[in-house]
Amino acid sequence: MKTQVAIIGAGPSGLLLGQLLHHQGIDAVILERRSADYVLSRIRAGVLEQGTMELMREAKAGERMDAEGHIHEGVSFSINGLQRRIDFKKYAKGKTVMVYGQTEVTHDLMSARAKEGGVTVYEAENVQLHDIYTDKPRVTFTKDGKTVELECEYIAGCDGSHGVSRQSVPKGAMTTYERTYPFGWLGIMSRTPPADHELIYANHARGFALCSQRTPMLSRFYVQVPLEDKIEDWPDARFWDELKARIPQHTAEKLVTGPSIEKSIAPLHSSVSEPMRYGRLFLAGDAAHIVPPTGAKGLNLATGDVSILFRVLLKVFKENRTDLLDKYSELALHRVWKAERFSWWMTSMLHKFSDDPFAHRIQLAELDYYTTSEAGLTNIAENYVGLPYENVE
């Protein structure tokens, strides 16, 4: 097989760079170890930026998602039961999220590959990547029990943390920062109305809860839980219970319950690896960065560097700009950096770290200062609709 650009895994990252690709006339494969149906089983995140719904629009695969997604232009920080609302419009130009989930987006952006004709192995097993630093790399893999050659010109590798991609970097090129926290996050789904119009983010004593949504009547909610906590410690009847005592009294007292119809804890972290490009292997989303979800940053980051790579590659096709290869990682780091930061902070601020009161009250400190001043509003606002994508010239 031959290919102008392998793409390793057929996440959202994958899929919709193999589209924007797609339509420039750009020929692209996507390689993916699980089958089609597992990969839509991923419960993953609800809140797409500006930026990721343009993408979404570009790659033609927008139309069921501003059909059916729901914009917000705002969410609320509860500080201790206050409740206070950060105006995206008024803060953010204008801007807005959507709240549409990511198995939705990876759904359309399948269904919109498959219509198209585009090339996506599924259950490739055996992914290998071969001579990333000459200008022949190529990618092996074993579908139906016969190997596979697939010679390409790039690699875009979107598979993921403990992807092939990520393994195949030399030893010792890569430099990776990163930061484990000591908590993690229990959710749940639910088909109950939400707790509220928008979403809610809430410091508390007892610690961190987010009321989120999907739909009119699938709704997702968190409360922070210690790591050694397993899911059978929390009944459903207990995580309603914590959940009413951490959000804002008026809210707890309309909240509908009703059975988890999925439940899971998950640990945060974040982490970079730095650069991103090793010869002909580029890298994009959680392949070379994490965030913790408190952001709702983990998908859009991912689109923000396919955003960076589509146009890199497709002034390298379309104009022989070959020196912008260089420039990918610098690009795309420079945004990377400012949404782990945001993370950072909005986990650092939102979370129970310990007992100590002090800091406790200097995190209700800092809220008050952002959630009540222009410029504290202006900068959470700027920063949860999404940075400007970095200009490829």
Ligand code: PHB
Contents of the next structure:
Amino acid sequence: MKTQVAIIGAGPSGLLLGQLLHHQGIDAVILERRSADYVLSRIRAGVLEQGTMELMREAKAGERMDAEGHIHEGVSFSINGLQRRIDFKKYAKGKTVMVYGQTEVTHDLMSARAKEGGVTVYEAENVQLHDIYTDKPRVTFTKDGKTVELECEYIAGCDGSHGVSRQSVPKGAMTTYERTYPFGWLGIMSRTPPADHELIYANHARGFALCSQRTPMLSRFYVQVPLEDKIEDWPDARFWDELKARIPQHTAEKLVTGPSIEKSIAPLHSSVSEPMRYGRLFLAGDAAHIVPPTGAKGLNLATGDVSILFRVLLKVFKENRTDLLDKYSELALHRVWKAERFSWWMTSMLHKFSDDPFAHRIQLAELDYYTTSEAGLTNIAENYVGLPYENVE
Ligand code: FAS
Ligand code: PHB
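Mind pulling up the form predicted together with the ligand next to the form predicted alone we just looked at?
Entire complex below, previous chain first.
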């Protein structure tokens, strides 16, 4: 097999890159170790930045998103029960976000790729990267018991934080900066109406809570839990009681509860691995960095990396601008670190780290300043809707 770009991973990063390249006549083959159904079964992000929306449209996969996604012009913080709204229209130069699940994004990209004949090999086993520091990199994998070799010019490592791309980087070539948080998020999905018309992030003495949503009759809620908690410790009744205790009273009183149709506990991490380029291997998305979901940045950082990598590869193939290959990592990391900071700040401000009353009062004071001053409101709004993409020129 031969292609111009071998893409490892059919998550949002890999699928979006494949579509963008395809529409510029650049051939790519995606190798995914799981089945398409398995990839679609994962419930993850729910908020798209404006840049992500625009990339989906550029990839000609944005039609259902535009028809079914919900534009949100603000978000609320609840500070010990006091609700304050951050107005994106006023403080983020009119930019907005869209509530549209990552599952739907992945579905739309998969459908577009299948319709246009893009090659995605699902259940590709034992993917291995070879000769990444030469001008003839290769990928081998096993499909239906047969070993296949894929010759390519470049490899995009879009295979997440546990993927083979990271493991193919020579020892000592990668530096990883990380932080683990001393709590997790217990999340449920329920076929009930959202708690409010916009998302509510709650800082409460009992711990963090988030009221999110997917559609007018499908909602997503989270509460901070100790890392040692298990799903079985949290029957639905206990979850709803704890959520109501942490969100504003007027919201809790009108909250419609119902049986959970999905329930999971996820740990929270921050991590960045540098650089994001190793010879002909380019890392994008979770393969290079992880953010705690508090800032709704994970998926949106992945699409931001893809935007840069796509524009670099486009200029390489169309204008022979191989000089830009050296720029990818620097350009991507500029935006990655700023989103890491925002995600760390949101996590630090909104979660209970200890029973230290001074620490909680400092959080409340910082949140009070950021949700009442022009500077603070602008800071939150600009970062939440997504900072501009770096120019590739
Ligand atoms: P992905 O991990 O999505 O995709 C990588 C793909 O590569 C997978 O399909 C995997 O099967 C495949 N792969 C792995 N190893 C391979 C190999 N060796 N060979 C071939 N294929 C391989 N982000 C938010 O913005 N908001 C959230 O609320 C949120 N919640 C999350 C909850 C959880 C439990 C997790 C794990 C993440 C969450 N995220 C959230 C972050 C998440 O959305 C990621 O940022 C996003 O999936 C990144 O997309 P990709 O980079 O494509 O990586
Ligand atoms: C979600 O809807 O799953 C969601 C929304 C915003 C976040 C995290 C998760 O910050």
